[in-house]
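Just the one chain here, the form predicted on its own, laid out as structure tokens.
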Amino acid sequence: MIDFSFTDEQTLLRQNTRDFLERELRPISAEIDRDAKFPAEFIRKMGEMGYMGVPIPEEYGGAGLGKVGYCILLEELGRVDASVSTILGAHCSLGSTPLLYFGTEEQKMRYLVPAAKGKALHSFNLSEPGAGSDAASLQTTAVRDGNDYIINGTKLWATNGKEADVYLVFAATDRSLGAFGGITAFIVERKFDGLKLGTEEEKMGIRGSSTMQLFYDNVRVPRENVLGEVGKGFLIAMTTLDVGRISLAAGSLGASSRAIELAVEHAKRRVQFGKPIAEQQAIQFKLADMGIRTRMLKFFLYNVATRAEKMGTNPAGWSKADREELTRDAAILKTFASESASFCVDESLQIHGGTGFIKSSEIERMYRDARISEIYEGTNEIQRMVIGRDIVKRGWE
């Protein structure tokens, strides 16, 4: 039985990063999704205000707030900004996580202390022109060349290209061994000769975040900087998704409770035939819907957070039922959350009627954010075959 109460900490947590939220980041999100501008200057302050860190140990520079914390993060995050929470999740959950599950103590004070006090930025770079649901099927190459390895390749969508520091890169180093066996993960810091900045696309959504074709030509690469052993890239990578997809879901559940707050709002003011819309069994039952579907997702949200925290962060620690486990219910977790979301701000902007058509209300600007949720980070099609091939494997209970 796991007991959904918060700590007097994560209570501390949530208040303090909402009122820091409401306070430094609400006002100017709008400008930032007008203006597409990557918002420099409120990371710097996340960064020194120990953000970028929530869920890394204090021992490497992090706030040391586990799992449950960084959701609470992510939540309050999705309620106000998801172009600031898809910005964060790309340094945290994809890019520093693979470091503190996998990585050396040297690549760990070297790479996730800075990235942990918000000194560096991180990108994870795994999607290819040719390789997006399909990750095993990637064509960058890393080929040894003595102490060193050769990265040659095109990546696609990577959150945090233009302003990262350091990029965690996935490549085969042996094709003929397939995923699991041939692919390698790399540490490849901006510095690193060959590293080239493509387009910067230009997107309907999350416009505050950078999405970049990246180019790798020629690319040396130090030995020590191979993350985990050769040959086992793609575990890294569906690893750090899994975990992943935990927090994305909490950045939904955000914008799912800040959805039902906004049509709630409108729903009072809006007098139609007499008395406010919200007193109309149509509008209340609209907002029950959503509000049932925002209820179990926190729930189950932080079931699964508590669960993931207790394995700890040493993979190879984990037991087979373990893994399985959570790798199905972060599918279930990331495709619940991604919908419901979506959903509730579909619901909440129907409500807000002609209103909230307009391209200056906060709901139509969460209503393209939304949308990505169910692409990114695995789309829900490649979660419900993850899904469905595990029930058949495993069985449900």
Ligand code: CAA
Contents of the next structure:
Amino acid sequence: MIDFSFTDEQTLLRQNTRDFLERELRPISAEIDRDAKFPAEFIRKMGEMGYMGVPIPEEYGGAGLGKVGYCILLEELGRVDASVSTILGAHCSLGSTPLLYFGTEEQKMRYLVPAAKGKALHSFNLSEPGAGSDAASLQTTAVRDGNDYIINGTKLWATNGKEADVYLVFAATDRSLGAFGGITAFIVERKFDGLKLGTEEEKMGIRGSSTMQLFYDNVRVPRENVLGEVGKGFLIAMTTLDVGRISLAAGSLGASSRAIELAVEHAKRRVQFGKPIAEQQAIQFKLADMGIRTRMLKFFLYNVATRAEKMGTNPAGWSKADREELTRDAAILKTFASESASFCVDESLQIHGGTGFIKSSEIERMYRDARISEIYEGTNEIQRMVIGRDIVKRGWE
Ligand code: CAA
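Next up, the form predicted in complex with acetoacetyl-coenzyme A (CAA). The previous block was the form predicted on its own.
Below: every chain and molecule of the assembly, starting with the one above.
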């Protein structure tokens, strides 16, 4: 359970992915950020190469490389472009995993296969103007009308909101039943009448990904597009976020590693007081603190990913203990990863000095990009709440 090593296939995936991203993505990353431009052409290429469905089994159009393979991809993306890792995470972790875990065979064929093949982009719609951290207080409603449901409400912070073909939306079907029993997940196609795009947010980081407000105005959704059971939507959202937090951590690991790499390059080049600043203990201590966090993160990330992979894709078959441990460890991982990445980019920028504060420097973009990981997919305050509650409830090992 503690040991893991990468297979030859996983090592090859990392090498091929790194080559591909260095060749095709790095040259356009600064422009994507500057122009806040969704990289449609690059996402299309990723789809053609099978990257949009890396963890999805081959029978559903994916590459079948599991959670470890997926984390390798996200880690490599995190080294190059956080906008693209955000787009992929929203599409795959949040927008496709729930279909794999909770969808009917028909729903998988209809929606998961095109998503995994990169032919359709997905978006996950949980947050609302009045329901962010307190997700269970959502106000969007879904009312039964014959064989359909009618959805009304406003969603916020929808990554891929502008470009998506399919939206997984959470709505209250019976408020009196509360979070468990009262919330249902629905699969909504872009072309359904009544789904309207709101304003696109202008962000300080991950500027190549779109973040939209969405209006559901009497959107009629057929009953067969209920994902999982009616009333089980909150469980679907929470399970999805548990799993999503693992790949988010992979992106943070990539960013941390790149921040160290850039710091070392700069510190070896920059000569002050007659020698490269890399030879100063003040700089080496910074590198050491970055290295400690990043090394620990790598081992914990692939440990949690391996355990989540072993649990399989049918949450109904998970033991209570495994589920609770996954929830806690994903929260620990997400918190540690995002804070380590923020620490590393901040220290790397400090080592760069004035050069790192200049708009055209890579570390300046990474500094802005890293900040969101402490906020999205559950703020770190919520993660600490989840971890603390678990420790009180189940004790410590
Ligand atoms: N897995 C399974 N069940 C879970 C669970 C989990 N991870 N977390 C909670 N539950 C269950 C609880 O056991 C409880 O069930 P019972 O009533 O049967 O005991 C039920 O759900 C309610 O749970 P809580 O009592 O813990 O509910 P709460 O309201 O106090 O807290 C929360 C819930 C953990 C705070 C939750 O609301 C949460 O995770 N909030 C953060 C939301 C979030 O991450 N939003 C990000 C949106 S995605 C995004 O960022 C956009 C994007 O595109 C990138």
